[in-house]
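Encoded as structure tokens, the following chain is the form predicted alone, with no partner shown.
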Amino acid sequence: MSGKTQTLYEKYGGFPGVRQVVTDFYERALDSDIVGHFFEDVNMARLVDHQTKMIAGLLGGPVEISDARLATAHAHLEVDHYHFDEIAILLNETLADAGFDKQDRLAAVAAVEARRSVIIKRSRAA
């Protein structure tokens, strides 16, 4: 036994497993009345590639996306907490359907949640 702890990235199939999760996630996001509009006129194949790298990194995979890069990628959007909450819900549902156990889903969503302040640039008007 090597004593090396298995990452979530490894546990759930590496890059192909993460890519399937991301593809399923965007199918849900596109259908969402809350966040679907963010993906109009977006090259989805390119977005899935980028998001797969980001999620792979968050799950302990070999890719690291800096907070500065995340901030730049979202700077032109009007993402607020309401939108971010919807993304977290959709991600949790997608991970559950992909077979992630509850503890692993919480860890993955927490890793995304830790980037909330990097992605959100405004609060929803009352």
Contents of the next structure:
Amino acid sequence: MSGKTQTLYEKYGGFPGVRQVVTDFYERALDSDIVGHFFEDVNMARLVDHQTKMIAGLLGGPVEISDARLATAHAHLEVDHYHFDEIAILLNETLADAGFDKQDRLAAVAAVEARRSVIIKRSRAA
Amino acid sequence: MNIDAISMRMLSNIGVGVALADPESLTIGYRNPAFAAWFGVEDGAPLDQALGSVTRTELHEKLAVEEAIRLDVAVKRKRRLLTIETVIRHAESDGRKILLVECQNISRLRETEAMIDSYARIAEKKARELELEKNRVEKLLLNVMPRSVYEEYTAFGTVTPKLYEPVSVLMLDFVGFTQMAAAADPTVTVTELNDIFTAFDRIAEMHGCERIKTIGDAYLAVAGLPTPNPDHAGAVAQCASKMIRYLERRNESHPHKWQARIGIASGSVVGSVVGVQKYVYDVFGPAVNLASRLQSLSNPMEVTATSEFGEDGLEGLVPVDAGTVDIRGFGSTSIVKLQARGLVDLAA
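Since the one above is the form predicted alone, can you give the form predicted in complex with its partner chain too?
The next block holds the full complex; its first chain is the one shown before.
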């Protein structure tokens, strides 16, 4: 146990820390002219649930969203690289405003980047 | 600025939506900017038009019987679906009856609730996984150490070596196992051995013995440890006898014929967890060594013990004198073979 490295989730205060990030990211995603329409008629509780799990998972928290589940969740959406880039940018901005170090932001964005092919695979880019 | 002007300015600037309506016609006589921004209605508009989710008749019916009614009204603004908590209550102004409508945007509260629900589900799932993992680890550890030792180990992270005295030790070994393992399909041999050891575990448990370990085809069990048992000798003797009987029965219906030799001895042992990374609970001491040597003096399907066994009478078992042998480390020792009473009667 002692040899385990601290996750970003733990470093930034566990769930109370992530809470602010989720709220802020939710606002930015809805406000975005590029990706906002994806969230327009989505049930709020489901959207918040998804974002809580996604952000907690990206930061190494106690959630693991499998690639298969991510692919299914995005299969019906026409997500392209442009949308994906916007999400990465919004996340980076959200984390910056939440006081994340540059290094840690890069790590979180890299974790998003690692899922790019899973999310875009079955849509327009496929 | 008079008091009315101050009140009006306050109403215009607060984040709470306020409107006044006529209780009969249900038309809005006044609404502050926050109310207008959420519901997009002007003074003079019908209240039900603003609230959307409720009709004028329903409002009349509810207000006729209730002092105040509470509604959650969904309002879409840009992409957001806001939840506006609305309370409509009867009030009086200058002797005139009016309806006071107070609204608060509770969208953020609802989002937070959704987030906490989500997190609670994550935490519950994690807790279930941890519980399963804990049970798995517990099961594994209970396989290699007695429960009380396991409890000491989990509570303190270590186990203090303890001297147990007196206890009785059972050492069992199969005859010709190596040849059998080499000759037959090893998977079948191991599966059979596993079946037999599982049966032995049940027999041991039934007689209050604790299986300490198996080494290859050898099986070591102790009675009187970790909980003292005044009848430790009787317990291992019965255990040994049942193991032999089990094998006899099994051999009647199985192609593989298993032949075991058993040695049982009483004395002292030290019990402790050995190792740091690959820890295992083990026992050491004269009783273990003696049981091991007696086991090697046994013939197939025989239980060999020191002559102290059976002095107090063993239920269903008879000690048959087997003379005196010189045992390394123990000197001249009189030994007995424990036999089931029926067998002895037959021989006689």
